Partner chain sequence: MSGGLILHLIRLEASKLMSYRADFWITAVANLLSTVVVHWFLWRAIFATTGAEELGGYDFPVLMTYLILVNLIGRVVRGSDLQMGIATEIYDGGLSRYFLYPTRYLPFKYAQHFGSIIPEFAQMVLFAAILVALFGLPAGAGVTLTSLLLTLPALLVANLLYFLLSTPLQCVAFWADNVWSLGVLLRFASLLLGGAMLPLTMFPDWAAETLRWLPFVACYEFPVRVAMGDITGTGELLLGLARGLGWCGITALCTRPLWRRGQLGYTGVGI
Amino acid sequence: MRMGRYGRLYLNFLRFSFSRALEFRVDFYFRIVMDCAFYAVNLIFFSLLYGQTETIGGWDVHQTMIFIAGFFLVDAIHMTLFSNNMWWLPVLVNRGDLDYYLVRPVSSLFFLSLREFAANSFVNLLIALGILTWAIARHPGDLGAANLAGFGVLILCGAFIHFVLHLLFVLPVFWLHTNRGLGMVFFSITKLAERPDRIYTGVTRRVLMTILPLCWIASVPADVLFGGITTERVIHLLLVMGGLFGVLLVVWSRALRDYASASS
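Coordinates for the sequence above, one chain, the form predicted together with its partner chain:
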């Protein structure tokens, strides 16, 4: 019953988002071109790297292309579902407009995280999916249905981790009243997720697998696709996701408690 209500609400979000996106048609197309350029630049960059070496972090060019296509997909999911909402949240907090969302009879976290669906990025999501299909199709070895299914599930988990991390970097706006700096910090550190996790060693690797689990966004899913999933990995993933979501819920409730409406 409750899920149905949230489902209907989300369908309304979709309807409004598509009609709004089509009001700004040129921007709609520009953004698609922009994301395509992002994909092209990264694919060319990795192709050039493989002009210098046979493997990077133990992966050959075919494996790396699947990894980077997986990253595009996670990025596109994030851009489509969450990114606009992350951009609006600081504005709502600083203007005091958050009040309108807090009094509604639905989860404020759900409403504020998913209200804006980026229709233009949805097209990019389809393009990213196409690139991933192409990368998987040209992989010389058989990847196996089980590994592919595991990869799909882990990519969705990666998108969730990406969203939670982004939101955790946005939430300090409740206390700092600006998140420009921290927002940029998030975009800077996501560069770490755009490279195969096996290149990182020592403390950096431990941090990127646990406290700041950027390696789980696309690199570990790709690793699972090539090598299969282990029980150890599943437990690790559940701990990372559970821990992150727990931290998010605590920070969110504290943020709402300290929120003092307009001009706070």
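In place of the form predicted together with its partner chain, output the structure of the form predicted on its own.
Nothing else is written out below except the one chain.
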């Protein structure tokens, strides 16, 4: 019953988002062009690198193209489902407008994380999916149905990890009252996720696999696609996702307790 209510609520979010996006068509098409330029720049960058070397971090050009296309897809999922909500949350906190969302008879975390669906980025999500399909089709070897299925599941897990990390960097706005919390710091460090995880070693690699698990966004899914999943990887992933979500719930609860609402 509760899940059905949340499902109907999310469908209303979708209908409102698409109707509003079509009212501002210049912005709609501009965002599509902007993301396509981002895709093109990254594909050209790696193509130029592979003009000088045969492998990077042990991956050939075909493997790296699948990896970067996987990152495109995770980024497009985030831009479509979560990014606008991350942008609005600091505004609502600083204005005191968060009150209107906290009194609604649904989970405030659900409502504030998903109410804004970026219809224009949904088009880019389809483009990113097309690039990934192209990259997989160009791979000379047989990747296998099981590895492809594992890759798909891990890409969705990577999108979840990306969302939770972004929100954790935004939530300090409750105490700092800055324009974006630490959102700009998050955008800077996500550059680390745009490179194959094999280039990182030692402490840096351990941090990026556990404490700040950016390697799980796209690199580990690509590793699983090429080499298969292991029980150790599954346990590691469950611990990372469970730990991150647990931290998010604790920080979110504390943030709401410390929130200086407009009525206080």
